[in-house]
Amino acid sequence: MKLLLVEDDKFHADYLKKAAMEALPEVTEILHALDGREGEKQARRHSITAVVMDLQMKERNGIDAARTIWAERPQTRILFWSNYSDEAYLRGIARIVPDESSYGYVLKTATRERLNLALRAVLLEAQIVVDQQIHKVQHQTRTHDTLTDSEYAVLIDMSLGLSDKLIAKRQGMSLRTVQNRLLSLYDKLGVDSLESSPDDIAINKRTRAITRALSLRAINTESLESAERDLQRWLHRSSS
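Just the chain, alone, in the form predicted alone, possible?
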């Protein structure tokens, strides 16, 4: 089995290689890519079906690279590892993983033992593994009620500047449903709880919801960049 490591930090790449050699004696060759774009090319060139993927990289982030790899080889198993436990990352991965694949998500602060277990579980046994430490960190830092998938979809589209009518068309919802999702978003994100706001000063709820979602890490730069590319593809299909 060939294994591809996609990591732009040399120290972390060396650590990953040693962990993989220890946990996966079945691996016959370990390849290394410095960013997501190079990772896509190597996965394609060598027909890779086992990948460990960093999420934050300058040239191309891990979610976009995984999307391309999965589009070409949906059976590819990918273990994501990151310094961050953002809810946006987990949602971004869950939105693109194909049914034929398995994936995992482990923090770079995880112990070597947990990393080794995740490597075997995801890349050899085709399990879906999200390290319990990620759920623990999210639980400790979350200050809003969990968003449903449809609420999250509306939040992303709103963040991209779409009107209620266009969100309804894109998500296959009625206009009333979109508006109800927005009301729920405002409540869960605490948009209406702005303290010491004079009654005669109007607050733009859409803008404040986006700001709150960013500060709470319900969305992040990478998720919005990826969503923008999805939007452009959707707009192209809709106009053709």
The other form holds:
Number of protein chains: 2
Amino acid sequence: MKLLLVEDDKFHADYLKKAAMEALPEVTEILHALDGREGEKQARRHSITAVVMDLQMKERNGIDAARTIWAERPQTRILFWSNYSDEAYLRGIARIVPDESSYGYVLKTATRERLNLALRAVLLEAQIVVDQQIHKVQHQTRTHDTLTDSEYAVLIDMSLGLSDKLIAKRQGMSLRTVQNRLLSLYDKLGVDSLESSPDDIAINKRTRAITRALSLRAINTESLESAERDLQRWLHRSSS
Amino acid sequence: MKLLLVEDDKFHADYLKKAAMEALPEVTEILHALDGREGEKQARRHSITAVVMDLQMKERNGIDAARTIWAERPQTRILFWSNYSDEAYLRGIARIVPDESSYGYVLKTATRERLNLALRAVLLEAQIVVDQQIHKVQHQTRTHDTLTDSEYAVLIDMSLGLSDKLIAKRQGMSLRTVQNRLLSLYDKLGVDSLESSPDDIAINKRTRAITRALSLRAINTESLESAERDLQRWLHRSSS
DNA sequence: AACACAGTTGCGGGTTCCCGCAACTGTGTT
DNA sequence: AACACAGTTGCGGGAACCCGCAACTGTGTT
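Show the other one: the form predicted in complex with the DNA, since we just had the form predicted alone.
The complete assembly is shown below, putting the previous chain first.
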């Protein structure tokens, strides 16, 4: 059995390699890629079906790489190993896991035992393992002000600079509906007029919504860059 | 001589500690803080004058912590040790270094020799050391499309959601001047109407400027959150 | 002194955004 | 069947934004 590690931090990669050798004696060969692009290449060349993947990497992030890998070999089992529990990352992953496969999400701050356990459970037993701390975050946001899928889509488009009209076209909504989604976004993201002693001050809701969303970890730079690529593809497709 | 390490990643902290012991035999005690806030506290309690600091940490980032430390003991020498070479971080640091002090900026991907050298040069010899790779980035952006200080200030305010009128008030400019700064921002950040086959599509320049700035690493979530705190302070001050 | 050039300011108007009001759908509850 | 409730759509108007045109300041160059 071959295992592919995709991780651009050398310290973390070393640690990971040791943990994998300890937890998975059935692994005969450990490959190591330094970014997402290289990870895709090696997975393809060696027909890898077991991957441990970091999320934030320069060049190409883990989610985009996972998408490509799963598109080529949907049965591939991927354990994500990352620092943060951003909603943006979670949403990205849950969206692309194929039915035939399993995946896991472990924080880098987890103990060695937790990591070892997740390695075996996900890569050998094909179970789905999500760190407890993540589930908590996922539920926190889900109960009190989660974004709907359509709200999320509008948020992304808006952040990329699309006008209401264009968003309507891309999302297949009417103009007014887009604006309604925006209204609820402003509400959920806590975009209010700034409070000042004499009276409230008018603000630009769009831009404030973006920084609020960044601050709440509903989006991040990676997800925006990835969405920008999708947008460009859509533009070329829909213009022809 | 006492040395304070501020670093929330345990692998990196271990490595750093080893490097410091090797490069700086004159150090008698190594303290370790896990985030910016704790770093400030320990620096205060032990009257630390030599610090190695990570930039991105949860809770409180390295730049804010450095600001507090330098406000209390300006002669403190700080070596920043970080993953990225974001323009946002660089701008933040250059802005707050006191004259009496020295600082350095080393990438985590640098070799052990480079790190050791920087440790001695900055913390003992009070020299200023900036990683070569950083200077390159700094120059790249400075030659072809750097943001002026006033442009940067307007960009931040705009990203926080201020209206043109409010930005004018905060920056002491006229309305039209703010708009001129915005125009040059749109230009420098590459905010253009989207190109599509038939004709160009109108976009929302403000929001697109933000994502472009994020993508070009002119700003990042940290710097926005930090700026948000400044804004709140300004609001309370100016309303009373 | 003459000139270039970058930055500041006012004016005016076309476009987009923000959102209240109101009507209509669909899903689920009692 | 009656009802609540969340989501969709149109209309219309006030506010904010985007920006061309034009004039004025200041700094530095020749």
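Here the structure is a predicted model, which means the values were calculated and not measured. Residue numbers count along the first chain shown, from 1. Rigid core (definition): largest C-alpha set, two forms, superposition within 1.5 Å.
In this overlay on the rigid core, residue 34 has a C-alpha that sits less than 2 Å away from its partner position between these two forms. Relative to the superposed rigid core, the position of the CA of residue 63 differs between these two forms by less than 2 Å.
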